[in-house]
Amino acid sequence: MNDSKKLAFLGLGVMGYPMAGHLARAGHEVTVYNRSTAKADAWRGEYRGRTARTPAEAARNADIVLMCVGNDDDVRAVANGADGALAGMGRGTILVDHTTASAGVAREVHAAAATKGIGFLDAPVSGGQAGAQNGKLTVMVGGDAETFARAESVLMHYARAVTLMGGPGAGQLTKMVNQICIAGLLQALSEGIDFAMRAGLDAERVLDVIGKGAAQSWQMDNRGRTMAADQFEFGFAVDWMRKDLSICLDEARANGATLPVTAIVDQFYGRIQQRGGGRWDTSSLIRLLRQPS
């Protein structure tokens, strides 16, 4: 390809390892960085790349570092940390960091990359483990307009669409909005479907016809039916999704925002996590409902 680009992508989870396996399929120079190097060594097996000891060394002579990580505290020591990424980027190069993590750290993570000349960008995805290996994402980014013209299409190779959302942190707020949606709906979801099992209805033929009407949602069409066959060992975990929780309520104290739903469904999430289901599927909210204690 005529635009190929030195990149690197920090992170390897079951979000970022197929991500950064587009961008070398796509045509690109990728070097890659784990904490675990076994994975990184798998993904070079793989796909056509180069692996890296630390963000610093993987992000030396990129022309822009991708990054998707696990929470605040990792984007600070990925990012910022003595051999982070920022350490060893040059003047003129991007940042873009696919974590969801709060809008302050963005904040944060953008004035130290304005600093050394470097561009930033938060960029939290939505579409799951699913969304990273089709190359099928929506990607909600927030920065500054010429730097977002310059990252763009790198991060179409795994994305449906990408938009800019506002400056620093708006990336990171929409995701928010994202997450206490898709909150609110898996609760309803699961009632629904548990009050129409206990109706005596058959669930999945009453999914395939409220699914064509004003109930429908992405929810419904990729959950509702392993949710009536209570099946929920796969997808986003309530572990990760209490941890994006977390961070809206943090929001909503600070800008005066009232998530009564929201705050429900975050104390049962924790009672998942009690009944040792911190891995499983968010939509095993419907087992309190089947199974009260």
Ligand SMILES: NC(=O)c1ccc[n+]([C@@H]2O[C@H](COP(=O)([O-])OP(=O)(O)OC[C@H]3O[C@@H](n4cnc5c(N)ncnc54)[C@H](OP(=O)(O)O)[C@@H]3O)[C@@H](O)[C@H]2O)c1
Given for the second form:
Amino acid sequence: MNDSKKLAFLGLGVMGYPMAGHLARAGHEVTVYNRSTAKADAWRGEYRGRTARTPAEAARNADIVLMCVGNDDDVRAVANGADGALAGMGRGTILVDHTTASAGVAREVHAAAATKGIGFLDAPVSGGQAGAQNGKLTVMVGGDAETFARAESVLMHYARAVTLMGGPGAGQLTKMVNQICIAGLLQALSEGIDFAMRAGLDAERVLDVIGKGAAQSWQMDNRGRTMAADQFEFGFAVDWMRKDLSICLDEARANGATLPVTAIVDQFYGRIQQRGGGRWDTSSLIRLLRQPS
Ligand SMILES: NC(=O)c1ccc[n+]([C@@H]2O[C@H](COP(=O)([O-])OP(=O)(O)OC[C@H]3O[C@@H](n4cnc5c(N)ncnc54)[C@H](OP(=O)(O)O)[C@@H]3O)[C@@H](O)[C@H]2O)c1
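Go ahead and give the structure of the form predicted together with this ligand, now that the form predicted on its own is out.
Now the full complex is given, and it begins with the chain already shown.
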């Protein structure tokens, strides 16, 4: 391809592995890094590209470095550690972080990158594992408009929408809104399905009918039937959701927003974790209604 770029992708987890794959398939020169080397070796067996032993090494000749790791501390280590991406990057290059993390860490890394003449975008995603595999993620971005304009076409390889929301941290703030909306919605859906079943209704038929009306939602369409069937292995894990809701609640304390429903749903997820369900998907809230103790 004519506009082939040198790219690096750091963190080949559930999300990063297929995202990096889309970049290689599009014809870019991709170097990947993963902390545990088995995933990087598996990736190189599946796609055309190179592997590196540290984020700095992967980033060394890249025009754009992309990363998707776990939480704030992981972002600091992979972006800004001694062997981190910024240590290997040159002036005029761009670092894009797809991790769901705080707005604070986004501003911190943006400032550290700026001192080296490197652009930084916080760019968390929505759409889950299926969205990453199908290249249909929604990417919400914070950063400078000029940096965004240079990176947008690369992000489009695994996205159906890439939107600049504002300055540094605005992508993470937008992702917080996403998680706040989902938390309350999943509790309401749990209550509705549990009520339907206790009332002796056929839950599938109820979902069919009300899914054509004002109660319809992505969660109802994609998780309603599996919730009724007590199956919770369909994506975003409770452990990750608790990390995200803790970020939302911290931000709300700082900006004065009140999140009463989010706070209580966060406690419900804590009870799911106590029952050993940290890796169940987020629709498992219904378990607390079905088996209250
Ligand atoms: N899964 C989803 O449905 C989903 C949806 C939207 C957003 N997200 C967000 O996307 C991010 C990644 O999620 P995921 O599901 O891909 O997680 P994951 O499968 O657990 O992968 C995490 C990746 O980050 C790496 N990593 C973590 N800490 C690191 C550190 N300190 N140094 C170096 N590498 C580190 C891991 O390396 P190792 O392999 O060595 O452990 C792994 O490659 C999270 O912030 C999550 O909240 C996930």
